[in-house]
Structures are given as structure tokens and as C-alpha cells.
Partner chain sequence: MTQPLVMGAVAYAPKVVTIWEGFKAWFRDQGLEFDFVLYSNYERQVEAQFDGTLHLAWNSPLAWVRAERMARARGLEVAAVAMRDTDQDLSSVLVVRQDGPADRTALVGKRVGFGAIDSPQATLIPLDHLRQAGLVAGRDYTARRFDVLGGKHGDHIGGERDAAQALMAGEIDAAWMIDGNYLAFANEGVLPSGATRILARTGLYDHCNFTVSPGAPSELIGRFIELLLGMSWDDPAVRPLLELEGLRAWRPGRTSGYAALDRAVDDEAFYDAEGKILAADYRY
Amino acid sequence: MPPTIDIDSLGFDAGAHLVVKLALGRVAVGEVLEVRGQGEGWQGPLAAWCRSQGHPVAFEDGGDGRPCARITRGAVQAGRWRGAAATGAIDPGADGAVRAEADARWGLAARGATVEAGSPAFAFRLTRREDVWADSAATLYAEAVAAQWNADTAIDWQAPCDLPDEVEDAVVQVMTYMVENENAALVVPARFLGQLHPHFREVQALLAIQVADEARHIDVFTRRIALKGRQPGLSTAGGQASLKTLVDEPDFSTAQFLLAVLGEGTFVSLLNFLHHHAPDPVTRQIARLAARDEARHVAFGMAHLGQHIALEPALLARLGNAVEARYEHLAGTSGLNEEVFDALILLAAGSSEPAAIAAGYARVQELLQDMARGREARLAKLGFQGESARRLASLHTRNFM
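Three-dimensional structure of the chain by itself (the form predicted on its own):
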């Protein structure tokens, strides 16, 4: 005997369709569901609903003086399911979950949802998986969520910080420089975030938390500037010109390469340097926490580019050309401003005595070499060979970012 349900006197204008719909969901395609009712005229609305949903229905005497409807579950999608689009799967590790191309008409639907035909097209520019994807995006996002820190509690703002005026001025100048670079590191992923199809939600989430990281860095660098009542220091035309090339870069992979792999990778070295040589505990804590965040940003850039290059080897040459083009564009600028360079020397020196300054200068030179070695290692990991990696590492902007 086929399964039977009784909708009693429940009308189709009061939810009887849901009772039938749920019961049909429990039978296989081609199988029959019997429906009985006690209300007046329920057969007409049931027949209309079945036609709209693609389920054949026939009425007969139920043997108890009441009519009985025999509904055969249809195989053809009907109603809102007709022509609906499948959009991958929720688990990014499942086969076919993340599609090679995200359809504009999937819009803002959750990946894996079935999207009704006729949904509006959204003008997301970044719709190709290879242009944005990294298999590690979900893991990096989870790590980023776990590593979030509160600037009010993670940093001891009451720690002793009584520095000589020239040392405090040096810290303020370095923090001023850090703020404008972090502004660029915030704006670039934020701009692409609005262009990224939500089908690639793991990358979307990771970029969003990177933006939050940079906003927090800007906050703590600014608070360190104001800690002793100072105003920010100098921002140079050369520094602004260097950062503008990052903000203006239209290609996602190239921007990741210039910003994350070269720029933020170099900044990890700088932040580690500041953590080691900062003259006060507040600056040391800030540098340590920011360096940890920046290392994750670099990790995503490396993961994405590694996968993109594997799929499109010609990308490697384009990235090399982007470094050379940026170098030529900035050839007439001064690069790292003298105030920042001198401030780093003073912080590394620990005092203004000639012998200390000499040691501080040597430490800054070691920093520059460490930055160059780091860039060369990352370039080599992406596939640039030997002299090519060394040359491109040396062409990176003197402004560090």
C-alpha cells in the first residue's frame, strides 16, 4: 500500500501544501502518495498545486465515503526549481565544490545553494577561480580568527615609556611611516573584496579579516604616536608615489605579488627588527603582534600565487615585468625618506653616542640585507630562478612596501 496522509480540514490557503510537500519528499520519484481530506473543495487547490510542481495526480473513491488523491512524485523540476542553477558545494574540498567560473546570476547566494532561474546578474569582476583562489584560504581564515587580539588588552599601554625626546621623535616618525603603509595594505584588499564573487567565500572571508587586521594596526600605530602627546611626523612624496602604484594595480594576482609577497614580506622583517630594537615595551608589543598578522597575509599571497602559476606558468613572466615596471616608474623618487632611515638607526643604536650610532647603522644595513634575502627566497619559491630572483629582489621599492 502506498503511504497515506490526511490533511483533515486544513486548507491549501492555510498550509496544506506544506504537509503534502513534506510527505512527497519522503517518497521516491515515480512512487505514489495518497492524500485524503475532510474539508470542502480541497481537491481543486491540490490539483492546481500538483500541476505547478510537476506531480501527476488522480482522484478516486477512498472507500470510506471520502475522495482520495493519488499523487505520483514527478521527476521533472517544476515551480521555482525549473531551470534552477546548481552552484557547487558548501565544502571546498568536495569534488566540483568551487567552480572554475562563478556565474554572475548566482549573485549573493551561498555556494552550494540552488539558484532560481531569472535571478539578477551581479557585476562581480573577479569570477575565475584561478585568479583568486588558494586551497589554504579556509585554514588561514580559521588561524586569523583564532589569533585576533584586542588592542586595549593585548598591549600594556601603561608600561614605562619615558624616552629622550630624540628617541621618542624617532619612534613617532617610524610609526607615522607605518600608518601610511598600513593604509595601503588596507585599501588594496578592501578594493578587491568588493569585486570578488561570493562563490569564493573562503577568500572573501580571509580578505575581510586582513582588512580588519590592517585597521587594528593603523589604530595601534596611531595610538603609539599620540602616547606622549606628539603629532605624526613626515610623509614624503616619494613614499606616497610608491604606495600609489599598489593602490592603482588592477590585477588581483599582481597586487598580491607586489603587496603581500614583496611588500608585506619585507615589512615582517621590519617589524621583527622593531620588536628587537624598540626602546620601549609598548612599541615592542605592537611590532610583535603586527608581525604575526602580516606573516599570515604573506602566506595567503604565496599560496594563491603558487597555485595560479602552476595553472598559468606565463604569469611568472608578467609578475617579473610588474616589478621592473614599478621600479622604472619610481626611479625618479627618493624611496625611503631620510627621516625614517635615521630614525631606524637611532632606535637600533639605543643612544646618540658615535659608537652606538655606528652600531645602529650597521644593524640597519643588516636589516636591509635580511629583507633582500627574504624577498629572494620567496621569489625562488614561486619559481624565479637564481639571478632572476636576486635581481628582482634588488629592484623592489626602496620604500620597503
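Between two forms, the rigid core is defined as the largest C-alpha subset superposing within 1.5 Å. Residue numbers count along the first chain shown, from 1. Bear in mind that the values here come from a model prediction, so they are computed numbers and not experimental data. Compared with the form predicted together with its partner chain:
- Positional change of residue 386 between these two forms stays under 2 Å at the C-alpha, relative to the superposed core.
- Once the cores line up, the CA of residue 290 ends up less than 2 angstroms apart between these two forms.
- A movement of the C-alpha atom of residue 42 reaching 2 angstroms or beyond is seen between these two forms when the two forms are aligned on their rigid core.
Moving on from the form predicted on its own, please list the structure of the form predicted together with its partner chain.
Chain only, nothing else included.
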């Protein structure tokens, strides 16, 4: 006796096809399922459904005066999945879950899904795990999600902020410079995000939230510029030339090295400086929140490069060369905009009194040393030996980012 189901008076205008489909799923290809029903004219839609799904069907007398449909399960479903691709697994920690090379034809499928043969090839450029991966990506993403902040409530925009005009101007100039740099920090991961194979979902998520972080930074720096009704200040050719080398860098690891390890790492120092020495509470709060985000961006860059260099030691030399090349490329530019440098002094001074300026100047000197020490430490951690770490740290762009 073949398996039998009774759809009773359930109509094909009410989901009867699904009952039949589920029952057929429990029958082997070529085997028969009997279906009884008692609505009016249910045979027509059943036959139509079977036809569309490739299951032969015949009707006969069910013995009790009711018709009975004999459906033979067809091979169409099985045919569709012949030659389908396995695409790893969900848990990135499991063996074989994240493949060394993601196939273009896996396309947008969830990692671990079964992908039909004949699916279109997507032109994702970043398909090799070692080129993009960091084991800590998932953890860093989770931390980033937990650390998201709302600029409306996390910052007290009403806090007293009545600075002398020239100090307010200095703050606006520094913020103008920050926005420009944050634009680079947003565009670079955003570009790689669109080229990254979705198989590397954890890295994809991390880059996406990093882009969101940078959008928030741009927003709060812009709001600080507008706080007292000002428009943005100056943007120099040298500053933009320096940032353009980041935006133009096609290699993911090199871009992570230049942007995250050297640039954003340096920015953490700058943001900490602003957190401690900015003349008004709004700027100090903004800097504190942004510094926390930047520290995560640096952490991903360090994690990725640590793993990539371990797999491919020659990468270290390539990264060193990239710093040298960028230095040469920028040799003809003026580097950090003088306006920004002076604005930092004034901002840290809080007034144009000579004594205050002297204090501000000393703090900026300290900042520059702190930045250089940080870069050197990170370079050493990645495997650059003593003198070479010191030298590369010193060659880093005078624009900071």
C-alpha cells in the first residue's frame, strides 16, 4: 500500500498544494503517493500543480466512491540540485567553514547554503581568505554593535561652550580637517566592502559597521563646526594628496596597514589629545567617543595583518615598501596643513595669551611624540625590527592619517 493522505475539503485556493508537497517529500523519487479529497473539482488544480512540479499523476476510483489521485514523485527537484555547490558552514571556527577561496558562483548565498549549479558568477574581487580574514572579526563586530552611540543623547550639545573667537575658529579648523580625514576612513572600507565576497561574512559585517562608525564621526564633527553658526574652514592640497593615496590603494592588506595601523592608530592619539585638551566640553565628549571607535578599527587592522603576515612573511617587506613609496609620493607636498598645526596649539592653549600658547605648544609637541611612539610600537608588534620600525614610523605622512 502506498502512503496515503487525505486533504479532506482543503482547497487548492487555501494551501492544499503544501500538504501534498510535504507528503511527497517523504516519498522517494519514482514512488507513489495517494491523495484523497472531497472538495468539488479538486482534481483539476491538483493535476495542474503536479504538472508544474513534474510529478506524473493519474486519477482512479478510491473504492469508497471518492476519486483518488496517484502521484508519482518526479525527479525534477533532485535534478535541480545535481552538481550543486557546498559553500562552507556557519560557524567560522569549525573546520572548513570558511574556505580558502570563495567561488564567484556562490554569489550572495548565505555561507553554508547549497547553491544551484548554473547560478551566476559575481565579480567579487576579494575572494581569498588570507587576503581579508581575521579570526577576531566576529568578536570585534559584536563589540562594535554593543558600543554604538547615539550622537543626540551621548553628547551634551547644550553644555556651555563660549570660547574666544580665535579659539572657536581653531576648533572649527581642526574639525574641518577631521571631517576630511573621516571621509577617507569611510570611503576606503566602503570600497573594499563592495568588492568583498560575502562568504567572509564576519569581515563584511565589520567593514559595514566601521563605515557606519565613520559616518557618525563625520556627523558629529560637522555638528561641532555648526554649533556656533560657523561654516567649515580650510582644506589643503597636501592634505588631500595624502588621503588620496589611501583611497587609491587597491590592495586590502596594504590599505589596512596604511589606514588602520598607521593612520587611524595615529588618530587615536589625536583624539585622546582632543579629549584631554580641547577647550570646550562638546569637543572633548566627541573626541572621547570617536577614539573608542577608532581603537576597534586599529584592532581589526592589527589582527588581519598579524594573521596575513604569519601566512605570508614576504608581505612585511611589501608593507614597508608601501610606506616608503607613499613618503616619496608625498615628498613634494606640504604635509600637515599649517592652519591645522597652529589650530591645534591654539585649541590646546585655550587663549591667545603667550603663557597659554607656550603650554599649548608643548602639548602639541608631546602629541607628535606620542603619535610616533604608538606607530613604532604597532610596527614592532607586526614584526618590523627595531631600527626599521623606527624609520617607517618616522616616514609616516605628516598629515597624520
